[in-house]
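Take a look at this single chain, the form predicted on its own, given in structure tokens.
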Amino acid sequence: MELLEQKILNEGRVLSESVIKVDSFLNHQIDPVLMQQIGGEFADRFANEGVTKIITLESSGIAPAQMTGLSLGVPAIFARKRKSLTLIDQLYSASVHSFTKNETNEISVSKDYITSDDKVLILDDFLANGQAVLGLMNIVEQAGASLAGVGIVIEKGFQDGGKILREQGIRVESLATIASLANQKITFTKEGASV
């Protein structure tokens, strides 16, 4: 997605050879016009998959998931990283390790919102090592729901997450795939090229 790649080039800050900061438009401050276009792009890519629900992790996946849900006309669910007073039982849960924060969280979704009748699209802001997606897949499996695929706003193609998922036969659609962050330079993988 050319618009997203330009936004990454213009506003992204390379912090190391494995970390890029895009908090000016994706995961702190949200660019609603860009999110609307991201949602439309995911909706187009998964239009024929019969998606009934979208699932993501709080908090950075919520904006793209909500806009995709709006475009597809389906609910967006976010897995909580911490239990609240109102979310205490009847939960699907999985452990997820965050590469960026170097911490493990137990994520949870109420059994009220995902069932065996659902066809679920997993959405997330970043794909690095694939741990968040694997945790969300675990929740989809616990519910007995089927997986429509995985939508990723930014994939770090130089890390193993995308490869691990694709080797399992999972459809992964990434809107921008970063090939390298070496020497403080952002390089993208060309669309259609293998990662």
The other form holds:
Amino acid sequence: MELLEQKILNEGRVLSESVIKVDSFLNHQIDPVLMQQIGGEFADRFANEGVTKIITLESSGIAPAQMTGLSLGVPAIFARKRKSLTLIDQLYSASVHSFTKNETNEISVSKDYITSDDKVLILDDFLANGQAVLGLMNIVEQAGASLAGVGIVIEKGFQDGGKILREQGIRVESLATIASLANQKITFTKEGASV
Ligand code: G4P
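Mind pulling up the form predicted together with guanosine-5',3'-tetraphosphate next to the form predicted on its own we just looked at?
Next comes the full complex, and the chain you just saw is listed first.
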């Protein structure tokens, strides 16, 4: 997605060979116009999949998930990383380890909002090692729901997540795929090229 790549080039700050900061539009301040376009793009790509629910993980997945839900006309659910005061219902839970942050979160979703009738689109802001998506897939499986695919705003193609998911036959649509962050330079993988 050209517009997103331009935004990453203009506003992204390379923090290391493996981490890029995009706080000005995705991870802290949110650009609502860009988010709306992102939502429209995911909706177009998954238009024929019969999606009934979108699921993401708090917090940065919420904005693109909500805008995609708006475009597809379906609800967006965010899995919680911490127990909420009001989340007293029966829960589906999974453990998600972040190699980037070196922490493990127990993520949970109320059984009220995902059922075996659902066809679920998983969305997230970043795809690095794939652990968040695998945790969300585990929850979709526990609910007996089916998976429409995975939508990612920024995939880091030099990490394993995309490969792990695609090898399982899962449809992964990334709007921008970063091939490298070496030497403070952001380079993208061309759309359609293998990661
Ligand atoms: P994985 O799920 O693909 O295995 O990713 P990983 O554990 O490595 O990532 C953990 C967190 O770090 C996620 O955010 C993810 O979005 C974020 N992250 C990973 N790589 C980058 C990067 O290069 N740049 C930025 N800005 N973020 C990155 P999170 O903990 O869920 O945070 P948030 O959603 O509350 O913002």
